[in-house]
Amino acid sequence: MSTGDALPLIALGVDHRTASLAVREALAFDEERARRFLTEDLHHLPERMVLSTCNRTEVFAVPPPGVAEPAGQLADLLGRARGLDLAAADARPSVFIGEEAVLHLLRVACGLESMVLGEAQILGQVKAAGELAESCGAAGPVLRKLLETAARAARRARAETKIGEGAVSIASAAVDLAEKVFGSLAGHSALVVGAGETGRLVAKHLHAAGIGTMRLANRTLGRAQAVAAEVAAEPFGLCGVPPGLRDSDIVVCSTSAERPILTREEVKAAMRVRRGRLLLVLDIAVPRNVDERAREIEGVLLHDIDALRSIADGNLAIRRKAVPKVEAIVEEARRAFENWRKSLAAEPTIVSLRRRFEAVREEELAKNLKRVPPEARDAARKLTESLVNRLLHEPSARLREAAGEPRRAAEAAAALADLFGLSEDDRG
């Protein structure tokens, strides 16, 4: 790759803004898909990963210079390894090429383009899926750089601002909120009330906070049962709600019941029993599940959604202004992308410089290593290949530097060669 060369790299999908749920669905990858679509025989795509989550499907890859029409083949493959037609599917996948490739998956990396600003977990789900490229010998030096880059700066920001700051969903705000109240949820228990999609959320959330114990309640019980597997949690129809009470110190309400499934009544009935211990109940159904005259009753804590949602709301302001300071972060690691990309124009020279000095090297241990005492030739090899690392690394330093600018790049090659003896074959 020359110093004029643009950079090989593309990146093509689709996520939650610009396909529906149907089609992410239709092109998602589990490992066993992606693996088998990794270790494919692709002589065209020598380097490639797919990023598969519940809101994107993308794929990068790095094509060799001179491949014609890249991303349409990208294209082709996606759609062939998921057996869809994407144009039938009125499937429009984005295309990156280049540096807005790269950008692209450092904005990813750093939250900035998931569906919840900031959100912690795409770090991780970039990190897996670079190394499942690595262990189908499906990664080389570009990704490799690329996700370390992008690692790096993803650490950053979520250190250095507050992408990350707080909870910006209701299930995650509620969680978030019983926290502060209880402090550690391990020695605590919680009863969800609710199996649809929030109370899932919900259920996730209270599992990945170290929730002592959890039980699950639903209208359907194998709608419970199917969740509760899930969160490790104990499942039961609606029926054991009010009895669930006395011995939960968090409840939360997400049903689509058109009344209240909590009376006021029940609920004294169990703080009796609970003999003042507190209670925390988030309701976060619409209509409300819980009489919200619980709220007067001693030992109770009651929120609804509007309480949560503030707080939500709150937290992404707080993470709103953090974007430009999370942007700022991003430019700097292309930059710095680009500059190890730029400085690749340099390696031939430097690969045949220090070639010619390892010969150099080896033939004076050669005539002269006969003279040293056998104990000490070990010592002595490693001093010989010490003086050549300093002796080469401002040079080699400095070509890099200067591989940013063509002609500076040029005359420093020409320079060294005409200096050391280096020919147009020994640099590459």
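The model shown is predicted, which means the values in this text are computed figures rather than measured ones. Residue numbers count along the first chain shown, from 1. Compared with the form predicted in complex with its partner chain:
- Each of Arg309, Pro243, Glu331, Arg155 except one sits more than 12 positions from any hinge; the exception, lying at the hinge between rigid parts between the two forms, is Arg309.
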The other form holds:
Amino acid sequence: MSTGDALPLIALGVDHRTASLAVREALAFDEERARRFLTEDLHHLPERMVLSTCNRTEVFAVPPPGVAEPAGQLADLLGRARGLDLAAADARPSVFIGEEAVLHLLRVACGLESMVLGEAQILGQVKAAGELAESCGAAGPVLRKLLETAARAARRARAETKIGEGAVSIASAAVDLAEKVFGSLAGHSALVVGAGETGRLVAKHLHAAGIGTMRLANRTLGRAQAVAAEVAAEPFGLCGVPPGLRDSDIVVCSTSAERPILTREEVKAAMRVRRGRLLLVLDIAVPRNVDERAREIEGVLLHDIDALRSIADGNLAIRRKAVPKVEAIVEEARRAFENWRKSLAAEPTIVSLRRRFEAVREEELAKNLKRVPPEARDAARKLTESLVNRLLHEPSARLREAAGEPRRAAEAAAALADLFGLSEDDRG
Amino acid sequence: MISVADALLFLVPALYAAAAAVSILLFVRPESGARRLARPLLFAAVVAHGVEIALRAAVARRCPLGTLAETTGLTAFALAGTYTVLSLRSGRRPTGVLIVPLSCALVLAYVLTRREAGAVNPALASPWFSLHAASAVLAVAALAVSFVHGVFYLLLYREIKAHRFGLLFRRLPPLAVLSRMTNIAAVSGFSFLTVTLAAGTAWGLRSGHAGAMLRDPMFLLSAGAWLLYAAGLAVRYLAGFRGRYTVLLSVFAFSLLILSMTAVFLLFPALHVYR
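Let's compare: the form predicted on its own is above, so bring in the form predicted in complex with its partner chain.
And the full complex, kicking off with our chain again.
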């Protein structure tokens, strides 16, 4: 890899800002397709990686030297691999080149480019993309270092800022609220009423949060069974809802019923049996499914969609405030990556210097080892290794440091070559 | 031993002050890096304070409750110690924002006033009286911790019920955790209060103060608070009731206890003095 020139890295792809859902769907890769894309379509590129999530499909690649219009070629390959004519679909992929591509991946990993600002899954998805590239033999030094830098920056962003604060969707706000009431959900039970998309989403979040037991009620039992199977819940019909209140701690209502399916009296009757145990009722249906007056009952915490939205909005505002801090972390990471890349210019001299020292070490060992008792020879070898490492540590570090300044680096390399008799060939 | 205890008199308030500062900081900025220091600092403060109390008790050969200053110091230790043990259950959201600074203030009061101590109560020579006094301090401390967590529970419950998701919603642990902490501290406090009343009665009967005790408003109101706690715990653990009312009962019982103590000390200071 040439290190003195601009970084030969390209990032090309679409996300929720640049492409419609239809285009994103068409360009999405599952693991098997991504593997084929990396090993067949892109095999001529020294380093390549595919990041495909719900909201983005992006290819990161290091093209071979001398390729004209590498971004155009990459876009063609991407479209062809997914059977989509990008021009006909009016899809214009974003292209980031060199430092911009580095910055882009860092921002993506930290959640700054996500549809839901600061979402946590993206770091895992970036890591998975790196692992897939590694398993296909498609990762190289640039991508490896970039992924490592991105992962570190993302972990710092989550630990040091509020970019991941709280829940920002209705479904996750519902689970957030349940955890604020009950703590760990492991020992608690939930009753989800309504197996539509919203009910299913909340059920999935509750399942992921480790809810102890879950029941799922729906007007049509078949639909309840289908969704219940996804979230390890027990399915049943709507007639079981009022009795279900007695032994459920969390009730989520999301049916399309025109009138309340839970009356104040039904909730009150359940609370008499519950002996003061709190009942969290999350009514996320419009029109509402639960009689509003149930909110007055002692021990009942009734929340509608507006309440959950206010939790989500509050958290989103906190995340937005954290953006400048995360951007500062991203900038630090970008500089660290840049320093690493520049330090690569010093590697040939360092390798050459090490070879020279190793040669002297081996020569001296060969000459003198026979005079050393056999039981002490290993120790002698280790001692010379350690000596060489210690002697080379400081000059290696100085050379890497100087690599950022071409003139200083060239002077240092020339001085070393002169002093230690390193040949031009040695230095690559 | 005394020189070590005197040296600890500088270290203990410093540790408490640092722990209090961290507790307040964590309430304001929960993501602060000081999170890692909170428990070790408080633990160090409690251990150092415990050593200081033990050394002085060993030298004086009596329960360290002979003076008001000593009682203040032991109360601080009991408060911080109870909270330290209980905080292991508070999860990622510490609740020491009131208790740790209060312990710190009591320790400072102890350090500043300990040399102005008056005469030591001769009744402390009796093991029953010593047990009564020491367990009373531990009971008050544990019930105070229960009270604080109970108040936190009631505030958070009110916030959630009213759909207000502000500072308390973000800073306090879940309702279930607060309820559990309130009840664990209440059970400990109730146990110490039981010992306090039993040891006090035993000492009264042996020393001929039984009649005076029956006219002692402190004794009667403490017995009333004990009954309230007993009822609350029975409702919770025997009848299986949970929720706000059991917490309210704990808060009410502690309020009664503190009001009674304050009223007796202010209005009838002579009625709870035994020698």
